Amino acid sequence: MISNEYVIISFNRIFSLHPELMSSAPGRVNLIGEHTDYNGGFVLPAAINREIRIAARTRHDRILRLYSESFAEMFETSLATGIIPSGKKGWQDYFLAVVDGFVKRGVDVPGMDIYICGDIPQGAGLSSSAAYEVCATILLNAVCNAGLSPCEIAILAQAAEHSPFVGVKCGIMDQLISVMAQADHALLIDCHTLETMPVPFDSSRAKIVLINSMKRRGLVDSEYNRRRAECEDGLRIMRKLSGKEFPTIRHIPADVFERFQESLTENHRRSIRHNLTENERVHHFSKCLAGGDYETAGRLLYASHESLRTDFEISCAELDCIVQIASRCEGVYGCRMTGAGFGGCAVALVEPTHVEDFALVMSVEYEKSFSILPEIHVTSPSAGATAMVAR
């Protein structure tokens, strides 16, 4: 986590003023149910505690500043202009991006002075990205007064990764749950209707250890947008073969999947297979967090695993490695890969008391195997996205 006093220090360094307004939003973890979001189906992700932290102060004139610590670099607008993508699709676009959102709202924005910096790591699919959005939607919903709910804020940092400015189709969990999160909780999600509920996390019994493969995921952007692709048709596939309108993949009863699963092609069928199945995982797993039951818990992640490995086709050598890893270690409930795939990060319940040794064993077996050591993060469910005066 980073400090208050690091973050007003590092602006006056910076800007030579100090900040008005400070903001930060999480990354998040996905426990059970990908590439459910935008399926309409259920997801249970937690926050973790890496953030994102952004620090403001307002501005006489229409000019944004805005500095990003970890590219070391200052971009500069006029808002008098009207808001224009940098034309890069870069760090700067996220923020434009939100700024556009609040334009479009009728919302007024200043010119502002913004130092932004995290400890999220990039590309490892602890949804940086997404923090970053909330982070400066919930800083400027401050800024402005503009009033937005915490599910308003979701929605318009979600609609600032769609936008031209950034372009990433991305689903509602990663930035409903950087603001939502509850600290010792994770939250079920409905994606369809938006609907969320915390579910308690004893973090006495469990720590969410993350495994970063070092494998950047170079496939994610076409692989996922395929994977997109094939749910569509199926459901549209669906549709035409029951004669009912569902209105999302989850709501395909299984009967109905079963009776006409073998008119749907391979990738079809295993698409659809893969989403129902993953919904009713998320359901118990979230029972078995209520109630206690992390030795079940753990056999849902290992067969979530299974289910992305051979029905969704978007693990890889590293993360099955990871898992395999994992299996043959004292004190772990369970693992699997999470985030969009083909690399990343692998998530594991373990017992309190072993997860040192599984950081070693994990660190020592995962090199011999790829010649680089994984990054191991250790963390428990975190508390939400929030603004706050600087001081």
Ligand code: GLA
Given for the second form:
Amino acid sequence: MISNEYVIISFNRIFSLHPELMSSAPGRVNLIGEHTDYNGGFVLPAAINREIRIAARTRHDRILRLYSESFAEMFETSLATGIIPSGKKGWQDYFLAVVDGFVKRGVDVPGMDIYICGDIPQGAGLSSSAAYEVCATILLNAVCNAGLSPCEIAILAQAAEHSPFVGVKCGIMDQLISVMAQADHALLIDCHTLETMPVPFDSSRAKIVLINSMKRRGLVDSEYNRRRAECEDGLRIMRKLSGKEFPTIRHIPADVFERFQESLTENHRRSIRHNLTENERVHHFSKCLAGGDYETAGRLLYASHESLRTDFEISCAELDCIVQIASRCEGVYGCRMTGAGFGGCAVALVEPTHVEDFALVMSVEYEKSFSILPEIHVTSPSAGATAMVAR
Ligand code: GLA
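Same protein, different form: I have the form predicted on its own, so give me the form predicted together with this ligand.
Then the entire complex follows, led off by the chain already shown.
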């Protein structure tokens, strides 16, 4: 976590003035429900104890100055001349995409000096970009008195990710959990209705351990968009075959899928099957958490990984290796890849007294196979995004 004091001092160092407002937004780990959000399905993420922080001071002109601590770079533009994507999908584009979202809603965005920092590892599948968009959105909502509801904040942040400034057709999970998270709870999200239900997480029974494979998710954006397009095609074909207008894949009943699956291509069949089985696992897992059955919850994590590896095909050798090592360790309930896939992190639920040994064995074993130490991070479910006066 980054202290308010640190953010204020850092702002001051760059702009020689005191900030007026600040915001924070956490990254997330998805416990279960992968690649189901953009198919109207169910997910169960939790916020982690890593975050993006932004501090702001309004200006009397129309100049927007952004400073990124991670990139040690200043970016300056005039809001008077319109907001244009840099074309590089750089760190400043995420902020500009959010500004553009407010302007498009008819909100008058003032000139500002902005300081951006954070401690969420980038490209590790912990949603640093969604946290950044949410952090910017919740800040501008406060600066401009725009009155957006928590759900509207998540939707505006997601629209920023979809926009030409960034260009990834992500689902709503990452933004929604970053806004709505509650400490000590995971959040069951119905991605069709956007209804949410907090599910208690008992940190005395299990710790959430994140294992970063250190494999940067190279082609993830194009692969992600391709998987999404494949699911949309699959849904279209299922509608045609069955003569039923299912709103999303989630609405396809299992027996209808059974009846028509032979007429689908292998890829479409697998994508839909993963979604339907994963949605069932999310509900089962939520019930297990609520009832304190971490053993069964752990087995569902392994099953989810298997479905992502074989049906959805978004795992990789590094993530498979982490899951295999975890399955041999004492005190591990379960483990799976988490996030978009193709690299990034795996998540394990581990009995608190075994966390240290687990981290040690994981580091040694993983390094033997891939000649790199994984970064291991232990977290409990944290609270969601906030905006506050800087003092
Ligand atoms: C990324 C996206 C999410 C979700 C996951 C996969 O994190 O941003 O919307 O689709 O991948 O579950």
